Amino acid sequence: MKYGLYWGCLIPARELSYEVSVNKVMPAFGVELVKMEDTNCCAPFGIQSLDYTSWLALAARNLCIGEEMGIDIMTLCNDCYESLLMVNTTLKAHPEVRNQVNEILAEVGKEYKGKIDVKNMIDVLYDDVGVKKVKDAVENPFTGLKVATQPGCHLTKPKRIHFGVREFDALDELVMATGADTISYERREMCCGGPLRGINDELARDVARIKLVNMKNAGAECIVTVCPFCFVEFDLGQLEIRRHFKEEYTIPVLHFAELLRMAMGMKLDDWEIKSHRTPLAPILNGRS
């Protein structure tokens, strides 16, 4: 199995620890990853809203970087994978669409022709690896740890695309594969408050303080994503929300692909420890 691997903005800039774990685990399982030389930013959401040609064209540039390398794209980040499966799914279906973007590609030497996929990493694991493969893998389980899932929002929609919330049961199944327990918790399935960051900051802690209320009264003992915008909100979120509503909330935060390379047998170095700004150390501790 081999993918093009597109990083994204965000976890290279901020989240290395989620770039770490993924180069080591997904090797692991026979996967090759292959850098995307020469990318450029996915055009999430907001893009979309402000030049809907623009988001068009500029994911699609990603899209043609993939097919010249000949192989699926797959991404990490739940924005990139909805922006560009979005275009890939519109061009393919829309002909005209594709002409008028593959006109402004022209300029830049590039050419759509829609020959490629793309998928998420859980897509991946759960689909190309399999559940029983990533279970077998498993040397240090968390056995009975209770974690909250957070897929994301773009990981399940739109719904036209994904039919449905199967990612939400594809997380969870890979997560429990770890040997730890997925809890079911109020408003699963609500935004993180992530989006809303830089336009309304209060709402977006807002957002996030329900959702953590919620896993909290559930029992979490740790959330998981796979997003890197989730991530942020509920990692240092969680001190914002202690300054501004003086609300104690001390509930780890993993990356999915942290989760399972520890439960593989991989320690997290010092640095990767420290970067996460609510603390490992409840479900670390104890753990050779």
Contents of the next structure:
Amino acid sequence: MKYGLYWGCLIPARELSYEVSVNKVMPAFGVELVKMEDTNCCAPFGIQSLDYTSWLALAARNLCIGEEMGIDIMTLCNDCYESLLMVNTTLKAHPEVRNQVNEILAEVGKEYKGKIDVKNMIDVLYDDVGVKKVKDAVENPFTGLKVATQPGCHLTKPKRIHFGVREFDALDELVMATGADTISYERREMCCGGPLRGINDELARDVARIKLVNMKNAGAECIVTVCPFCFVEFDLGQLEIRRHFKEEYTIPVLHFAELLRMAMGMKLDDWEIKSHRTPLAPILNGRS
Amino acid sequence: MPDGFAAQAKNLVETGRVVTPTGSMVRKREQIGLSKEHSTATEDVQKILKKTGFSKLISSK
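Okay, that's the form predicted on its own, but what's the structure of the form predicted together with the partner chain?
Next comes the full complex, this chain leading.
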């Protein structure tokens, strides 16, 4: 199993514990990750809404790098996943759009050919590695920990693209492989509110609060996500929501890669624990 | 154009990324043994965005 690893912008700039955890966890399952060099922004939905053609061309340039490497791409961020998957799907299905994009890419000496696929880390763990192997690798299980999973919007939507790609509950199955219990909560499929930041901060905060209320009411002891934007919204967001609404929320938030890393018996360093704004202490139980 | 999108677009045109690491984050990366920064094809991004008219769209806002 060999993939071109597309890091995106946010993780290397803000969420280093996610980066370190992926580097430690994936090779343990025989997944060889080859860093994609000289990439560019994916580009996320904000850029898509400003100019559709620019969105196509920027994502296609990244796809060209994967094609030059001759391997499929693995993404970690939901926004990156959405952009690269959607553009790859669009350009493969519509030759006239591909031709238009290739005219733009000729400016930078690239040509999109449609030779590779795009996967998320969850696809790779669920489909290529398999839940059983993940379970077998667990040495320090999170037995009984009640986890609210937050797959994020673009791991599963739009469904016309994702239908047939993966079971919606793949993340839950992988979380349960670590020994934890996943809980159901109202509006699980709803957005975290993060994409509204900078557009309508008040609405973004309200959306995040609705999700936190539902998670808390369902008894969540931990939130697990794969999306760096959802992570910020719930980890840092809990501080803001506590302050604004005068309500108590102290639910630790983990990237799935961090949860799996600890379940595999690898500890988080002190700086990683401190990088979480909502304290992890209630769930560490000797894992630091 | 919403401020959040405008900021993303400006960063994209100038750096090739919508989010770039702060100085302290670059130092942290080095401290923990990660590469200083991930390489970015800024020049290619600027050429693409000039060709699509995106740069002009943003500069007019």
